[in-house]
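To begin, one chain is listed below as structure tokens, in the form predicted alone.
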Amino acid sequence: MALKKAAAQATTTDDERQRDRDLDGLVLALADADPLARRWAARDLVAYPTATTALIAQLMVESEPSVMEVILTTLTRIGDEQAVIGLVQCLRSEDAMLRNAAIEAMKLLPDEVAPMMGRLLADADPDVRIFAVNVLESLRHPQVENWLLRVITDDAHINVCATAVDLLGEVGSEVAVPALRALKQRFTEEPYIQFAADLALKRIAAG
């Protein structure tokens, strides 16, 4: 899903943006019936950061994708903490849609994210540690490495391993080396793990 895109596309007439454009107008034509109004008053809200609460509660009902578009390119442009943890409400959710384009709007926030990385690969659910693992992989954020050799360390879930492992293997460095020799030892009969973890270390080697 394009986030930056989204908000440039849309045209509009008198009639889609009649209603009033302040905070209360444009939050009342977000839950309007016609896609276009709640696309037009997304991009408007913008310029109200504290409207994050009604954008998030918009996005997790939301079934119009370009409508969705434009709320989490508003929500990446006003990028608070509240936005964030609207964003990570989102990974919890059951549509996988709205769940990938959450995360691909928390890669566009690295430091907004970063306080929150702690937390999320330390989540009871396993799915939400997979999905903040694939948040890093385009975080740029200079905790990478050590966000991953701490998922491979300690997290029991293969899976979760298993995409850390992946990153490992293009984001790692001689640090990682120790981390993914005892990551075989603690896997010694699942190939996959194996074979990802060999693959880190030769890349890693070949420097």
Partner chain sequence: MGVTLKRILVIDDAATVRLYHRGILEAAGFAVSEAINGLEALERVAEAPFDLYVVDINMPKLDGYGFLRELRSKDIPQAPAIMVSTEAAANDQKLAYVSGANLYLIKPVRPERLLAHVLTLLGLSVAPRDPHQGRHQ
Given for the second form:
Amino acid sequence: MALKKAAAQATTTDDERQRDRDLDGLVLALADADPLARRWAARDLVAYPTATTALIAQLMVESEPSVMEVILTTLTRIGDEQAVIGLVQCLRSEDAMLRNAAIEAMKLLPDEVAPMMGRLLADADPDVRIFAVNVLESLRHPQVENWLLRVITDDAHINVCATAVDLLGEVGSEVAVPALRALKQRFTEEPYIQFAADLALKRIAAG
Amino acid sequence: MGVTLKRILVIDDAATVRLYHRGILEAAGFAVSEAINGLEALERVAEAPFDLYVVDINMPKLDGYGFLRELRSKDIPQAPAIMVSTEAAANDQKLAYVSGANLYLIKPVRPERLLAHVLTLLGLSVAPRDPHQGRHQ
Amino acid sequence: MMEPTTISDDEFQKFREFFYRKTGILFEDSKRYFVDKRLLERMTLTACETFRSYFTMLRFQTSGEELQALINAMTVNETYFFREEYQFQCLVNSMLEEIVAQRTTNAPIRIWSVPSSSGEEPYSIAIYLLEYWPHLTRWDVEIISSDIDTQILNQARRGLYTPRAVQHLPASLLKKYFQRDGEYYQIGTELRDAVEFTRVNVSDAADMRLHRQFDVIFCRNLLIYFDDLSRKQTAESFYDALNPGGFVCLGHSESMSRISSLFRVRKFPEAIVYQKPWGSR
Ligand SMILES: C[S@@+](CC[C@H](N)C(=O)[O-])C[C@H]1O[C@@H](n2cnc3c(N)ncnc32)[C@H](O)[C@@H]1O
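Show the form predicted in complex with the partner chain, please, because up to now only the form predicted alone has appeared in this conversation.
Then the entire complex follows, led off by the chain already shown.
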């Protein structure tokens, strides 16, 4: 026994990719009983932007985290409006893992997510608003500071405001100072808001 | 100092929250480390387990529930965990306890509350250091 | 003929996006000078007077020859023997022990070193196994090593090294596995026969699909050049390239915790590595 030169190609009989690699074949494979086959289908579907609906449908029922992860990566790579709509749907899921994974995916799609931001930040569910602020973190968009200022000025929910202040510490400019001061007034009894707003003010002052 | 400090791991994806918790706990004389998600926390734990964990729920890669489930299944000295989250729903609280949390606090947490619970869970009657003296903010 | 002299901002953007899509490598603005210089060199060599004509060739040439030449020019190949040696110690003392303990067949153990660069890493693995893994008497081991850069792969196959590349090798090992060739060190047949080199772009699903059933993957100092999405995509491909229980070793400044949740962190005395859970599929 020793070091051996290999044929690089794995000789494998259990080829999970045996189904046709066209759109219909791949969509079928997406429901295969074998997670490995599902992952390969989800990966290969990147070539078919029209597959977003099927990918999202599978995402909602998928129980295997590894398949979920690959589906989300493909949706991110496709990254069109349909894909983003699907990701937004995931924010309302009961499944924390799916929600957090969708937020991560959305962070990688700033341009596609930006048009929906206004609506998400006005959502009736505070959790969805918090998730929306989380997504803002990576959005290199001229509107980001304005959105955040609107949140800390108008949003009644303390944790939505708290999440927005965290971010203002990074992206805030002089423009944010009055709103941050007003926020401190609005939540005088909340040490966390005082702490986070002071930190943001300090960072803005330091330039 | 002769005694070794109790080590606390603060796990949260929001930098400001980590800083806030760190400030409170360090002022009271604890040694604080940070992790930005559940996976990074498990990496820290692999290096050396902690005396207490302060865990957020919603985080990328591995959320707070997932972290606690993994932590609790490990064959290492176990330590109390406080779950801290924005979610007030009863279902989230239940899930937190089922995952292995010892306590569930709703954000934002007041310093004196966090500290009181940390002391109780660690079985201490007073903080290792008086947090009001020479508080560094 | 006029020599091309500059690349405009828009052209740089366009090129950057294209190259990123093809390779996963994202050039920051700070790399602008480096990128422009390489592009202009290739344009001169291919007699393209404008960026536009060069870019058209790059995108539509069916052989992909120019894209490959450009990739060769753009990649950073720095590497040396016994770099981050603690991981090789971890391989022979811990990872392989766990893998053979779980094995039910005596199929060869497969190790993938990607990217190979000029071969120092896969040959280091071979030396480590030959020297420090006693079970090599009972198991066959295949080492496959891959890179996107065809020129560097040829160099790896040739196995001719500068004194600098081998400076961390103990003198006894240098003597045992290399022949002095003037100023250079030439690997002997034992090492040459131990490693199979292949061309792989880790961002390309078709390439990745041909590389499977590995027990350990070394992927060091590649993902740092990638952006988040490409890192994640590569990690997911590795997951499917591994047998259950298989390990991924990253470079010391890279952490899977920020890339993908598919793997579990494993702490061994020598190193922290990442594992595809036993029993997963
Ligand atoms: C700095 S070297 C790392 C060599 C070795 N693994 C080490 O750590 O010393 C990086 C290598 O990555 C290769 N590379 C860059 N992009 C790649 C890709 N998409 N697929 C495969 N290899 C790639 C480059 O050609 C280069 O040889």
